[in-house]
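Just the one chain here, the form predicted alone, laid out as structure tokens.
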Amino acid sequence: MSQFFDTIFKPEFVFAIIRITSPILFAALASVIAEKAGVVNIGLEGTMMISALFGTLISFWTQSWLIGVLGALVVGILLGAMMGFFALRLRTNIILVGIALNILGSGGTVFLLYLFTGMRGNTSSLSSPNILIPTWNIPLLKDIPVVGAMFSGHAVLTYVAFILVFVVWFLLYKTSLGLNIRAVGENSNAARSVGISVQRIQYIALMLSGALSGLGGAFMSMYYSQSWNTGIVAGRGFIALAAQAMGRGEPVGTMFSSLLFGTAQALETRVSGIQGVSSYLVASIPYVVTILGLVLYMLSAKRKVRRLHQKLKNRQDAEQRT
């Protein structure tokens, strides 16, 4: 119990968890923003994938990180755009849309590396340091003890991730656009009569995801792995599904769901290096987490509602009374 304290209660504990967040926080907050134009985006974990693979590709090719991450951003916006063609022009379910996608992105990668490169499963070879995203250590915040070893130091995409917590959340209620996506998304009937079009709110709602997906892809092949291989992503886009569910389609609430699950991958990784300790118990953590976290979102969502209907149900009453 002693070493599962020493790991714990450490800045790199913390370090950490901010690192492993940022890939789910950018998936999540792509989740955030298609679910309130009313579109539901589960071709996440294909968004990412594909975007990974291209901005590994380009920075290598132009030997330049911030035209892979460009380039990566460009992947998911067309990405974002597909979905949208074929959901909304060609009238597709969006769900078998985004479950083709992530087909896509899990089969079609590799055989788009092989197209490329000629390799076989991952870009090790590709990577150097001009390709990688690099870190930033944050002037006189560095030099503070503790705090500085948690919050400085980390890749530039992790700020971006972080700071796009509150551009999204001023896009959505703060600016024309985000009036007319939380339109579509609560009565698209309603929006449709005062002229908003809603077909092309959706479009851009499902490219802004792409967008989000792809920085987040960028993120996890330019930084975290510091390559592109099958397995990069491992789920990380259905658990941004979760954490956007669970903070209540928020970005706000949406970033601190994105904590918990980056906090249980943390642990999962400081726990298994424990003598003693089962390394099978210890993979299960973050599904073990994402599975109560979806269940205290279900009863928390039930009770709203019943609150809602006992609200409903009383003023009916008073309506009878008098």
Contents of the next structure:
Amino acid sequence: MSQFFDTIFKPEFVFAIIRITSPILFAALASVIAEKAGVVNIGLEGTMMISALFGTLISFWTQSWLIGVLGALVVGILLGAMMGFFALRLRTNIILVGIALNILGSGGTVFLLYLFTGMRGNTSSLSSPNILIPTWNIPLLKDIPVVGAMFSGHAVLTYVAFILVFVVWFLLYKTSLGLNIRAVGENSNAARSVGISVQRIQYIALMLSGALSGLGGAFMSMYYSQSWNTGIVAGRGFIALAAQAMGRGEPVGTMFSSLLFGTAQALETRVSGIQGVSSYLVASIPYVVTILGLVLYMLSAKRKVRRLHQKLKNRQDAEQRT
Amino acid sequence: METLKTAVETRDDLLAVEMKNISKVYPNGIAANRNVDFSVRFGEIHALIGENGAGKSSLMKILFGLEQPTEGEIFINGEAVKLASPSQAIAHGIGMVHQHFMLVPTLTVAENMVLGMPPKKGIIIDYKKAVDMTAEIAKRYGFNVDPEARVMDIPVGMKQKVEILKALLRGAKILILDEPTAVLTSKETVELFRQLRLLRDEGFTIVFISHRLNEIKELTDRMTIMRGGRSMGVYETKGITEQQISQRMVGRDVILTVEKDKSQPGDVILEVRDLSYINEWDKRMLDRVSFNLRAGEILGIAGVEGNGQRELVDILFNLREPEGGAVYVNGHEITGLTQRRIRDLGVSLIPEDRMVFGIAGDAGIADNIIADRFDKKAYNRGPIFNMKSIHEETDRLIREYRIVSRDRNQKVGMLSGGNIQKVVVAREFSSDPILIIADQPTRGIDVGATEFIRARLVELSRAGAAVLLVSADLNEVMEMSDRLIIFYGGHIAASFDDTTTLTDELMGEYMLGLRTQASEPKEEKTHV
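Any chance you could show the form predicted in complex with its partner chain after that form predicted alone?
Full assembly next; the chain just shown is listed first.
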């Protein structure tokens, strides 16, 4: 047990949390935007899988990590547009479109990889250092003890992920696109009645959502596991949905719930090193935390509703008395 | 009906809106408007009045570009226009305040005001300017709204003001208000009327949709009365009494008679005692309603829609929970029982919304017919269905009820309205019911099916079933019922044990709340 505490009370553990949180955060922010526009994007997992593959392939072909990341981003946008085409234009149920995309992500990628490279199941032989996302040692910060070890030296995309929390908030609450997104998601009739094209806004939201999950995919294959393989995303697209729900669909709240799930995963990797603990049990930690988190969230939401109800009742009683 | 001078349009009158010969026929064949002429003068408050289903909303949807007329022309300020969408109507200076508010609850009042056209500073919304714009226009027209409050936190009356201001901000000169007082308290209504008069004095033109006579008398300058999709005339409000309005609003175009023997009432089958219901907006929809229904008689419930009839029927079939009171069928209390148990007591329901509660549109006729009896022994052979007996029963009912269909497996949703209702009726009437609740049983269906269903209802009641007939069709309730109750505002406004002496005029006055039985002289009361 002391061995366990030794590992978690170290700056390296915080560093690991931030690293592990990044891909979840990308996908969770993707979910925030879609959800705000009133479309449920459960295709995050598949989008991440496919863009992760294309990130690796494009960076290998061009020998540029940056073009690889941009490629993953574009693939993400295209997949978002595709979801929009099926769900908004052809009126397919969006949940089914998401499921189809997820299946495409797990099966189609293997096929595409074989088609393009002849490799089966993973791209480990494609890796070379210059096609991976570089890390950034922040000047000054890196020299501060403890803090430097926690926050400096992360992949460039990790910093992007956390900056995006602010960007998404700004987009949703300060721009007219954001106002339209929120209006469409909450009362599409109201939006339509003032001449906003609901379909156009939802298309844009799905494409933005795809772009963000594309970055999450690139992070996985071009940094986190250094190459692409069939199990690379491992449910992060779904954990992100939970993070979005727990964060009440707000960018900052979603960042904190993503950090919670990131912590759970970081814990898993630490604990699995300890002797005498079943590795199967340990592997379930992030998923158990996800479920517990959602249960706690629902309970608190319920309590809040009850309190609101009470407040409303009191107000009515007061009005009646006057 | 006495003659009444209709308001005359002189050539010099400038018209803000003129709709000529408007007809609207929906793809399913229902005609919502038939050759309607409708015109509004500049700067007047014009009432559009009629019962639900009279075609008011449909006409206004056409004016606001939400629906396209099948026939007819529209002139705004004397200029012929095509209104293909709400944005085009807005561009012509028409604004509509819908009955269900078109507001986004979590946004602030100011954000709702500028939605779709926000003031910007670069890429950022200039929120301060939106607040200023809202405050300015609110001040100009004397509306008291808080621009920075979230819409979810403000009272209904203020939401409505926001809706009106939204239209004004978009340059509306002609305002359509769809039953604006339906959601307001009486205090808020007074406030609304004050503001509408101010707007009229400023030169705005207002169309006020309603079926509340007192409000129309109080507020409006002229009115167009609609019934059954047609205009029943245009009148100066000053020159017409509430009684005269009600005669034109409610009434029968063709008097039809139903042949039936005198009823031989038996035991009490349905007993409703002190039933109360408060809806989700805290409105009291039923207020201690009590009545009895005996075997072998037809009890009609008349009333303008929205006066508690739907709530009553839902409670009788336990689709809603009453706030107080009890319902007994054959002496068994049924509140809280499942629909299955209620049906087992011998209750049948012809629901108002047949497409949702009456049938499964994607299932075949046979599947719909056995929906309430599939677990009976006759239709099963061990764990599997006895298809032979199911088919025999379905074919028998298709013949007996003259359901026009390709075969027993045709999807019910593909049938015509009248045949869909016949499927419902075939199922509900063939389960040997002791109580039939028929809610608008012939609405929107063809004459043949209507006559068939009415004749069947009479036949079943004479054979001993108790029938509760809820209908907005005056012909139907007056001719079919042995006894009659009129609902108004969740109360029983009147009840008659003899329907033969009733007149349309009297019915109309009770249905529109101009008269209640408690407050009238004794001799006018029908005999007990």
